[in-house]
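Okay, so here's just one chain, in structure tokens, the form predicted alone.
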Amino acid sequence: MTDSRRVLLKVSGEWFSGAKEKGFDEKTFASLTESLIEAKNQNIQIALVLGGGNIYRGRELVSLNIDQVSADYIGMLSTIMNGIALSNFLTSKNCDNSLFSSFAIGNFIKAYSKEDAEKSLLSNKIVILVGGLGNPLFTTDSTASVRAVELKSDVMLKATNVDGIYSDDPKKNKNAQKFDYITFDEAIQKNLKVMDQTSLCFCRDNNLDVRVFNANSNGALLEALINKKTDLGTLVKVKND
């Protein structure tokens, strides 16, 4: 069994979808939820903050002249129909597991507060993070960044599409180079498009290591969750060794 330590992973919306443009994939879901299990047994912490963008992407809402503020606000619900169906689908699968919002909504979901989360997460249940920080103009990057050092999580892994951070689109250019380790003001100053600046000037600033991976590949998210000193995508760090 592994060593006790505490993860906060970011799921993109998008990946929810799988190979369609929209809703939900059923094989991602038996995956994701696969892994969170193998994890969890082997007395991993595990938190997520969910996306939205298999519901619902602000550039959907450019031609009818909604404002930032009310698209974000349409993405943070999306966050939470993510929550609820992640949820129940755990559930199902007989993983004990607690969704929490980051602002109230009816009586079905639990408010976020720093306290609870950390009780269910010394529960051994799978923690859900949903409704962005509750406030329009932040990313969920930014919400994973925060959650994950409110919550003490020793790195925070975002699974993505992508086998790490790249100088360049590696689709566009053949001889972009794969970052192993980058500094997150390397990040910055080569305007890297791994999350927006506001998290990571926040990862540096809380000393927080993020690691980059393809959570399409196999096995890539359980080594991801489990292995400390794994070597998948990119690790985001402050310093170099």
Second form
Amino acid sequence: MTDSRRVLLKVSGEWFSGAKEKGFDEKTFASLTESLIEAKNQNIQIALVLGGGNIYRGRELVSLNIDQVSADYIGMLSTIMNGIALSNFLTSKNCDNSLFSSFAIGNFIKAYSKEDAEKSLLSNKIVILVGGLGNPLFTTDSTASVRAVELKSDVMLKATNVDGIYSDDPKKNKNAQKFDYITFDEAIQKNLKVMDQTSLCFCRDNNLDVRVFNANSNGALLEALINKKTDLGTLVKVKND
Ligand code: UDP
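Switch over from the form predicted alone to the form predicted together with uridine-5'-diphosphate (UDP), please.
Time for the whole complex; same chain goes first.
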């Protein structure tokens, strides 16, 4: 291990579609690419876990009468499409990167191994992790927490469209309060819709800090990646100190 900061960034599929409901938004990819390259140049080791909601989420397909397990396979494949696109954007800017899926696809996507991902991080490549955990019935939030712990990340960053974690939905309740800090236990008890409960429990049990922040505000993504002491969004921790 080196002394450099290592972060696991979870980017939801929703974010890739920008203002559109589905698909790819070129501007979003371009601004993500720019922040990743700048952070990498500042010696930050970055592994990303990508969601797939801009293409398909399992639960949307279940409502079309596709069974849950098959729907989740389609959901996992959606995350792979996002990975191919992001890898391509980075490569087109001469930024070294490695794309790994939890399951190999033909001869063009390598299967993830902790050792290979770590080697890539240590050789200053951005690591893109797709395919979820490779198991149906899980989410990419759970994937992000597992990979963050496996890769001994200093923090997990969850890029979202909201400013952090609120006591209630800020779009529906004007009096909703934003938390600067919250413990995993509080978030679980209050059933706050920030991450699924499986990933909250996993992060708590493995003492992994999670910062939830709005990646749409100017400079926020870069700030979250490079600044250990940032006060962006909400920090979820085991204990409030
Ligand atoms: N998925 C899965 N197993 C995993 C991760 C994801 O089956 O380990 C499927 C699930 O159907 C999910 C979809 O992949 O809906 C896309 O992931 P997610 O909904 O977490 O993406 P996001 O909401 O972050 O865009």
